[in-house]
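As structure tokens, one chain now follows by itself in the form predicted alone.
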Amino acid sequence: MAFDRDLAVVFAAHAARRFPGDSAGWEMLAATGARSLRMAHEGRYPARWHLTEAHPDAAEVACRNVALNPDVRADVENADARRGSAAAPFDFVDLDPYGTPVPFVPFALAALRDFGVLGVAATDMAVLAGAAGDACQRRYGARPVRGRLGPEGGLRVLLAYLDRQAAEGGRAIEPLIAYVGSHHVRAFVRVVPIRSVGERPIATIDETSWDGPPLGRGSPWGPLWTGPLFDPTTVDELREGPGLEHPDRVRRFLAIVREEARVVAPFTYEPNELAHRLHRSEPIAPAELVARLRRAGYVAARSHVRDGAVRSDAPRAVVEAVAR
């Protein structure tokens, strides 16, 4: 998870530049406080942190770690985050559970100011990516996509769930960065008054009418977030800084998502998969697929979700014709 923490630091540094001054953050499941302390020490955001941790031994370690970082304004509370926080409201809330974030999401949203940011991760990928479809229905109220595109489907299930939960409080989400990790999905979303946004990009996909990348059989899938995963302005302003554990990986990731942020289209194509399905002996190179789709007048870019993946707003028939 070091790469994930690196991205959190990069996001924190961006937020510190964008919103200088006093700001308050809450790490709901702090453990030893590594994530929030890195964001505060290296990214300088938020200016003040409140950490809660239910396990007394971990909370004690977090207290010692705070003491080792005298430049950080933070306090630690040995408490269950599901009881909320008397220190609310916050400008930023981080929710990084082992498993599903569902039990904590209502408390996270309730603690956020309007236009505050929620950083949330989910590691229950067997549920979100389709291997445990019944559990996904119970937990997130959605039917998941299974197979090659399941991880992105899980991210879109999570975003749709967050938006529906925010709507119960008269608010909505706007993804700033939402990505598929190695064994998890994570999103940084701005929470805004629902009156300030338009129609929500949430839909149920049926295979009989779907014209994007093939999702297999077993529809309908969703509800899924079908809108953007990235805010172009935000990703353009992200910069890798000193102290990162995986600077080269962060640099490559940011280069990809700056292009990908311009393509609002759910799910991706892969040249190998296209070649197999179209009975071609040799797949088209991802860069060539992107270039040809752009020359045909469509938006296309490499995607972070899988090596070689391409995202495009072109209809499936066009993508297949180009791949041939």
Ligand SMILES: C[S@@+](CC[C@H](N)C(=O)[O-])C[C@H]1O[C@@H](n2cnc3c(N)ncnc32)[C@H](O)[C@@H]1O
The other form holds:
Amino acid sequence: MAFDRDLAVVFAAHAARRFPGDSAGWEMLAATGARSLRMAHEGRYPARWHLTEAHPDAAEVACRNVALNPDVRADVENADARRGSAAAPFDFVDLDPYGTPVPFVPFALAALRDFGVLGVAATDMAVLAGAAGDACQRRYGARPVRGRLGPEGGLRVLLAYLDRQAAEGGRAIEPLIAYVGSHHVRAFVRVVPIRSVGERPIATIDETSWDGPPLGRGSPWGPLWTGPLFDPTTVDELREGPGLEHPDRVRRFLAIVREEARVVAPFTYEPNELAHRLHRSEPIAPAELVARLRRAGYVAARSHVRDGAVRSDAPRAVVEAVAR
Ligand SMILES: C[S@@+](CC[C@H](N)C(=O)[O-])C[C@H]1O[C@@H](n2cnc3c(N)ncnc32)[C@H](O)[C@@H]1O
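Can you swap the form predicted alone for the form predicted in complex with this ligand?
First the chain shown before, then all remaining chains and molecules of the complex.
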């Protein structure tokens, strides 16, 4: 949680540099306002905040927290975020639910300006990452990936869902930072007019034609977002500023995703999994796997999704040959 708020602060500081001047944000599910107040106080973005919180006690604490931060321009409303906000449109909307963001997504998208950014989390990983496949179909209209690669599959189910929802309003999403957390997934996506983007990178993956990392059983999977998880320009410009709770973890994360942003390929390989499948006693070191794939002419980088995970656009047969 604190790490996610750290990243939100880092993103806010970046947005403040890119878009100085007036800007408006809405934290739909504010609880005590910790996320928006940290973004405003430490990141200086957005310039003005509107907070909604349904629980009266939490809303009262949020009001007190706003009063404790006189440098922050914010108002708190004890209200249901599914009523929308009279203060719309916003440049930034944060949607941080317990569980699924689905009931709130239409209201978040409707409240965003074109080119505004939605920060959205989902913690219903049993649904998104495969253990409850029927629920994923009902909730997100998708078949999930199970097992080792389930969390990234869940992130891609969520992004595909957001893009389809945005399309209903003539818009599309562009992920700026979309990542797999410890028990959740989170994304910052820009919402743009659909006419300004190309064909949507959304597909259903069938195991008979899929030559990326093995996804186990249960094909077809999706629809999944198969496009980039990171915007390289945004990621390059993120800077870990002072005051973060987990500065080392943020620094490590940014170092990995700056490289990972160059590799647009769904799902990752892991040396242990490769060694097991290829009957090798010694797994190849992740750095060595990356170096050999690059020497073979492919893009490859370590991934943030798991320790040792490697992302590459090389076909599975090439990765396996290199790992042997
Ligand atoms: C995960 S917490 C938010 C945490 C907060 N964003 C933070 O970083 O500290 C979710 C909050 O949403 C509130 N909530 C749930 N349903 C709501 C609704 N329909 N409208 C507004 N708030 C709601 C809950 O009371 C809870 O405080």
